[in-house]
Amino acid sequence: MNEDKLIIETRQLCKNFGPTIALNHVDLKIYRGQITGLIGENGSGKSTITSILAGMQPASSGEMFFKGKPHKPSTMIEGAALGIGMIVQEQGYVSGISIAQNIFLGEEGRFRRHGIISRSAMVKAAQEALNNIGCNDIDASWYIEQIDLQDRKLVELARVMASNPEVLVVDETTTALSQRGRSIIYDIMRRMRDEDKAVIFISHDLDELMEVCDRMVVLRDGNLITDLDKPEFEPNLIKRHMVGRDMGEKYYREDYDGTVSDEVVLDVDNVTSGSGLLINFSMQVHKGEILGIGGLSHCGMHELGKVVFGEEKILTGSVTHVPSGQKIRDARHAIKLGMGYVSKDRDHEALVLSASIRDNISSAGLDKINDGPFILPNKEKAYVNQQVQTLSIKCASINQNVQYLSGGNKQKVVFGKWIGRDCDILILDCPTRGVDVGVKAAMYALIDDMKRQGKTIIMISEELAELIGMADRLLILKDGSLAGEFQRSRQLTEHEIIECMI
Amino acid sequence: MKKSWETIRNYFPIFGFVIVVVFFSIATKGAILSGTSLQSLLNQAIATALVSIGSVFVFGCGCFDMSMGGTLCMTAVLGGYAGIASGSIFVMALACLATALVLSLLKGLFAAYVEVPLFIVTIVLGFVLSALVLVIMGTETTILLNDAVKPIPSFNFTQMSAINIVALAGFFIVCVILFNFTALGRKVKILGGNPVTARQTGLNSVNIKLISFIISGVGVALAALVALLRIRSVGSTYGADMGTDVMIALVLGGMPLTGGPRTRISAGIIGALTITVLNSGLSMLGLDLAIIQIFRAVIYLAVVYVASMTYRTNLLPR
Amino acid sequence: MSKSTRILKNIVITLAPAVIVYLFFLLITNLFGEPGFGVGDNLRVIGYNMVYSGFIALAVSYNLTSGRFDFSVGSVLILSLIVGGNIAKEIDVPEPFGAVLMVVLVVLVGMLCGLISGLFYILLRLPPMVTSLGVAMIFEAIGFALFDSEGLRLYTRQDLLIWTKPQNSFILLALVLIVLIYLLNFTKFGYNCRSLQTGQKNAVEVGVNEKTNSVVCYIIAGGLMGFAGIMYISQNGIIAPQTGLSSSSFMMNAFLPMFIGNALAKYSDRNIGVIVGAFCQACLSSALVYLGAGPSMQTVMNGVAVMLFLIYVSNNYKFALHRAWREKKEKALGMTSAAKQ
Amino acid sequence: MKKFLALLLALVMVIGLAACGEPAGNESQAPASAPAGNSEAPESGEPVAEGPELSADGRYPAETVKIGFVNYDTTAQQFLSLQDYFDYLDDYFNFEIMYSESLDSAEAEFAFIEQCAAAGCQGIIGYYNEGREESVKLASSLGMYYWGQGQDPNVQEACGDDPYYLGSYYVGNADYEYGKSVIDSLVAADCHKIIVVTGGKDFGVQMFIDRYQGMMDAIQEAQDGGYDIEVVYEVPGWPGTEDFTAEQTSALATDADGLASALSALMWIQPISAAGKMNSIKIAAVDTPTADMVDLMASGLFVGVAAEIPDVFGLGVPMIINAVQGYGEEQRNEDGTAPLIDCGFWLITTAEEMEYYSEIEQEGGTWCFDADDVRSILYDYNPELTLDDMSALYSAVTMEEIQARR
């Protein structure tokens, strides 16, 4: 691409959070009329480096050039005064007002008409907005809670539009949306590139942004890897840079033997969740075995993972803990039953970050530690120790805030709250998300070694590769119900399964 | 630098003690440290020490109590109606410990099953509670245990401050016991720290909720007896900003009002010590009343952002 | 629904709770008490109970609504009058301008008061209940320490207190309503306050300002105290220095008032709502004379009306949620049996 | 750790209990020995050259004494004459009030009466007395004299013989007095539909109880005397709260023509002139004379003010003189108990009387009772006083026989 179309530079750029860094020198150029694509692992960086474009989060170190000048925007709206726009995955919106209001936040003086902002103004500007993203069906005057989920994120898109930026910044925003919003945001980033402005587009999911983009960056833990245009796009080259290490190497289960016990753990029984996303939904979980649950983001997995562990209403239907024939009736009982559950959204659900590393691990075991009603201090500081050992958490002392450590040993706290308990049912909600290599090649080790200790895991994840390596058996959800049954075997690939997920 | 910050700041509260201590030792000329004024302190103390104490479960839960003024109040008088009723200390204490446990039994329900803004409910509900004293009490508006059916033992000075240790000390050492050697403490940091973390670790928000509204009402009725014991008298107004200097003095020992990972039960005790002697500090200095008050309320602030210059955020704080 | 019959129902559902409660009291106090509630006298007494409890619950709305909670109204609301009051009385203007020179004064001075509780919080940043705790006793201390403690005595001056008869309190009130209708509803403060209300954390990561934000609202809140403290005077004639943080049961008639003002607020505006729920406060006050009730159990029938009040609130949504539930638990048993077919 | 350094940090504070034994208040002053002091008679009149040493800037007594002020309201208006006259007397003797905030319950009078031993206060001023004996048997217990509260009557018979409890002023059950005393003025003022305002009588406050019961005593005496008078209705509280509003409007939309108030009743006045009543209402309420009264006397408005006179409770700073000087013998009753100082208090009828006491009771006044009457029952300057003395000089109070004093 030539230079004279070059519109975002950075220079050494460095950002780090504590002890973990999470832009390492990054040197990025991205050109007009063209979609350049992010992709990387979770925690490979590709979030916070448009985050910092776009003003969200200052850099640590480096320099960033937009159209040739300086460029260090401290808050998202001055960011978008200089032209750059972007939505994120997390809840973008402000709930309790108008989507008109929700469109234009922070900008209402626009419509200041001799002193008096003007509502309807507002709502006349705000549903244009919506119209030419092609939304015409949401009313610009309702509350925002009228309408669902996936048409909010639709109107955080319409707020980026409003001020017609130069930059449009998509961070993973297309895996939270139904069919309709993904293809209206396809033909907008299309429309960007045709008016001769830039997309940065950021997505795990390759096949996605093999379609779409015109170029690709590759990221991992912090560095740019490489930078390939259309021409050379190639799956496993990329996977391969993504991962850094050939597919082959030691990383998932070695052995391929997906026999398991026919005695069955949990029956899960023609359930339909509370939330609407598990709709008649049933199936078996052997002793033993590692299940492995996969699908597009919203195809009700979660909720999956949530019901069988009590933590979501169900409906209909029930789920059954078979050795002790009770019907599961919340998370306590579960516990009791001897289940745990590692969830996905780990800093809200699984720890107390404002606690030390001991009392959370403590907080799981405190009937596994006591002398009657008693709790000894060495007898807890050796329950904890020994977790902190097997799982080997780096960290001063088991005092030490949970929150002053890194993403990976977060995750092994969590995990250490499970084992200490000795459960023998785990449910693993994408145990290895936003976790660098080091320490999901660790994960996997010690999911295996419970298998062979004869503990049953269900294992949800986003990632195909990983449920591929580890399950003995995988079942694939759509739309909140089966869509397809896969046993282990060395032949399975990524490509059958993604014909029944999409 | 984070593990030296944390020492420290665990320390802050018992600095901004010595700190108070100090200055008025110097601006009194050593007359706080008389052995009278000794055993004045702790008798002011001793009331809003044990209640404090008793809070810190409730505060380090997450829930909120402002209704300790009420509650205090109708513990005292019902315990006093039946002191002089029986004549006998023990049915009196048995009364202030029932009327103590349910009132904390009912907040605790509360709490537990109804959801609402905790904050404005116990405010409200202490002026509720204090006005309701007015309306048992009736016309006769002091309770004098003398009237009693059999003369109630009267305990002079020295006596009145053994009972004070003996409660204080006994009660600080129980909580102490339950909230660092039993599961309960643990259980009100993390259900405190994070709510749904609580739920999904298997703890029960409703007992742990409950357990620490009954703490509180051993500390609320502790703290009843032995002021009847000492003041042999109990009127309607008694106990009324009992609320507020809780508040005040858990903020002074060092502890946030939403709870979680940082509460600490010496918060309670070293904050009610620090607000006595800041109190009788102030009024022992014979200055003009309106600085006094100015003063109070500027050492309140100085020691209490002292105290808490450990949990910031970069949002404004509700 | 077209937008007027739209507006009309907003305008009905609004107005419905004053008027409701109205008559049922004006049913029991004549079935159970004296006559006489709601009519002349009561009535004259109810419209300066709404507007001066309107006030107080006006000011606590500001920040309450934002979770900032406020104890130091009742101090903002005697040292501005103290002070207000006192210079006023100094300075002889001719006969109406007194009085309105002395409204002037006490909401400045009201607003100054606003002024230094905010930069206290935002300062300090401490949790606002702690901070404003030590702001009321400095703000009670200067009340006491000026004027050697004597207050503000304007029994003497019946020509600046004229805000009690009906019509100037009305004044008042629509003066400060419609500023403060403009404020919240028109302007880019008034946005900000909405959306720094509900979403505070994406508010201002966007880039609105909270601190600004927070000052203002103190500052409305010390005026709006100013012309609480303007009916308080008005009313009595005679104001004294309190100590030992005894203001802070000023704000006791505040609470019912400010609830029923954010319940209300989808339909209207919350200012609105906090003017009709002080109507009903006036009324509930006023029938519980009538009915013979001491003033301990007002303040006992008070703290319940607010509970309950408070309680309905803050589970009402569970109503709606149990009503979705029941409707998705039918149509899944239909789908399932469906399926079994 | 830290938790156990919590606990030893209260235990180090109560060992200084046992450190230090007794309190340490009371060896200083043995009470019974009378001390040496010389006994010539100083002539009564100016400050003597010689007679009792004296500080070194002229003030008696030479060491200065520590007096606590117990209180239940800063802002009460008494309570500012009170400081008025204390800071007066202070030119001409050598004591220091310690003054206490708001109290408003036994504990917090407690505390403070501790508080004023660790001070190193050798009397109390009981001005508030919510803990009644116990107050009392508290002071004394510390080795701090105790004076006030005279009316309550269990307070004499249970301290009576203490030597530290030094008596009171007595005007009668004082505020029983000034009830009836509110009611008589507006008989006299020809009154007879009364609305009255009790204050804190619903809210458990003794005097405000007192005071009522004084009203109605007097009313029903009015009524078997065949006066026509009646209550109309009866008011609560204070201003601040709806239902004072409500109360005090209905209040007067009757047809009263009387009003008699347990407490300070300017807050009265805009309301009746906003329902245009000036001149068909009277009122009569419990109140300190300022100069703000003198023209609502003349008016008419204002009818009968019965006032404590704030120099009343400053005998009490003689007394506990007198009792630090050894005299304390001298000043009980025969049968050894404490001595009850009979006291006058005014019924202010007339703007003239209200001028005149208004103008003494004020900052650079001449108060009721000067620094001359104060030194006249001082044993050191008047050896031969006997308690009679007292109760005739405090008694006089009229403005003539003030005249007639100075």
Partner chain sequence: MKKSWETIRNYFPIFGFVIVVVFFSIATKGAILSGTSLQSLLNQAIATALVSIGSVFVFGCGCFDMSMGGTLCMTAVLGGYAGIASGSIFVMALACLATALVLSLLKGLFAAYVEVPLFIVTIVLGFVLSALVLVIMGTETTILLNDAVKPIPSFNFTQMSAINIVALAGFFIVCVILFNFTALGRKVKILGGNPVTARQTGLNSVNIKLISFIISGVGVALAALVALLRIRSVGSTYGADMGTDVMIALVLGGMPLTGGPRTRISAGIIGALTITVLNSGLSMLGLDLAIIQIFRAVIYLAVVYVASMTYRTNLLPR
Second form
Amino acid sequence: MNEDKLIIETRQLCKNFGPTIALNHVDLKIYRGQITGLIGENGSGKSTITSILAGMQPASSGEMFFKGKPHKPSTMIEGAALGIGMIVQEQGYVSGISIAQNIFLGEEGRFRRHGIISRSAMVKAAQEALNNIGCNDIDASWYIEQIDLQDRKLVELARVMASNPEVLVVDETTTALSQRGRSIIYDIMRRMRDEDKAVIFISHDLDELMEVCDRMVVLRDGNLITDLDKPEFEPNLIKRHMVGRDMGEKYYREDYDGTVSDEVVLDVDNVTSGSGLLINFSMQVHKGEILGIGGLSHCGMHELGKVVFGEEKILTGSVTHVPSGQKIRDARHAIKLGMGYVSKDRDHEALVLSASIRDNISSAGLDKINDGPFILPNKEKAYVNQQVQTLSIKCASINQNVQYLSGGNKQKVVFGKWIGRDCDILILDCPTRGVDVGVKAAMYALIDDMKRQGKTIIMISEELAELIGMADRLLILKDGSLAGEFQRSRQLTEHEIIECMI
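Having seen the form predicted together with its partner chain, could you now give me the structure of the form predicted alone?
Next comes a single chain, given without company.
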């Protein structure tokens, strides 16, 4: 690569979190006119190195250079002022204020007129920022809560692009976006490349990376493993570099008979949800079945998971746990009936980030580790350790706060909550969102094993390959109603399903 195009360089960059080595003497180069993909398993150091570049946290040792000059931003505001914009994986907006205020957070002084901030001027500028990225349908004067989570991520993108960065860091953002949102962000990344700027793109979607990126850098356990140019992109080679071994052929289920028991364990009868996203919806779920649920954004599939678990109010209809004959009243009732639920929104609905691994896993199994009103510490420790070992959760100890885990290990903690309870029915909403291929393979094997034990899985997913690869039966939702049903088959293609979706 032409060294004249070099815009960012790290030399021997290290980052330690206590005894954990997150980055180990990493030498990284980022060039203008390129979209560089950072790829690796959860905990490999991808988000760590970009957060240091952007000013979110300091390095433990080593050097950084930006446009040939020493680079050591102490905050993200300083990093942005220098020309490095970052869209973070987790929530990057402030609740309770307008979209315009979110876009210009910390920059309100730009709109001060005679000592008073002109809200109309701020809204006008914010609307221009939204229009510039192709979000004309979002009104900058609205409160941030008036738009859904996917559009909030686009607001974050508008905020970053309003500062006209020379380097854009996109950290796992596309997993939270609809196809429209992904197209918007891909267009911006390509536009920056064509303007001789630089993009650093972190994603666990290998197909996405291979399509969008010009170059890929693979990290593993805090070490830079290899640097690949576009002609060298080959899926199995990349996976081998990521995990340090051959992944093998087995990834999804290998059986295709799709036979399940005739015994019905859940009966959803003419349900209309409180959100209005499910309308007179009915389905039955069988014992030992992996039932896939798919569809486009706002089709109602995520609300279906909440309705079945009793997390969302229903206006009409019922959800019946057939073995007991009881109608699901709420989530607590569902848990008592042997059900579990892994939410799509892991950090806000499935975990308490400020609590330990121990507290998170044991929270769903208190009735299994108590003696009357008292929790038995030794029993709790054994219970949690069993899940940590079973799921290979990488952690310093079970007392480590969940917020310091990688995305994949956070997801394993969520699984551990329900596997520890030995749930008979498990609802999984986007169970492999934001996790690497190694963790995905482990989760698929776990789901397959649960099926073989006679457990029932409802798998809601935005990844068609995952649904085709794992489900015995696949239901496609559209506008809150059933649009199509597919049985497990080697011949089933994404094209057939997409036609049903649209």
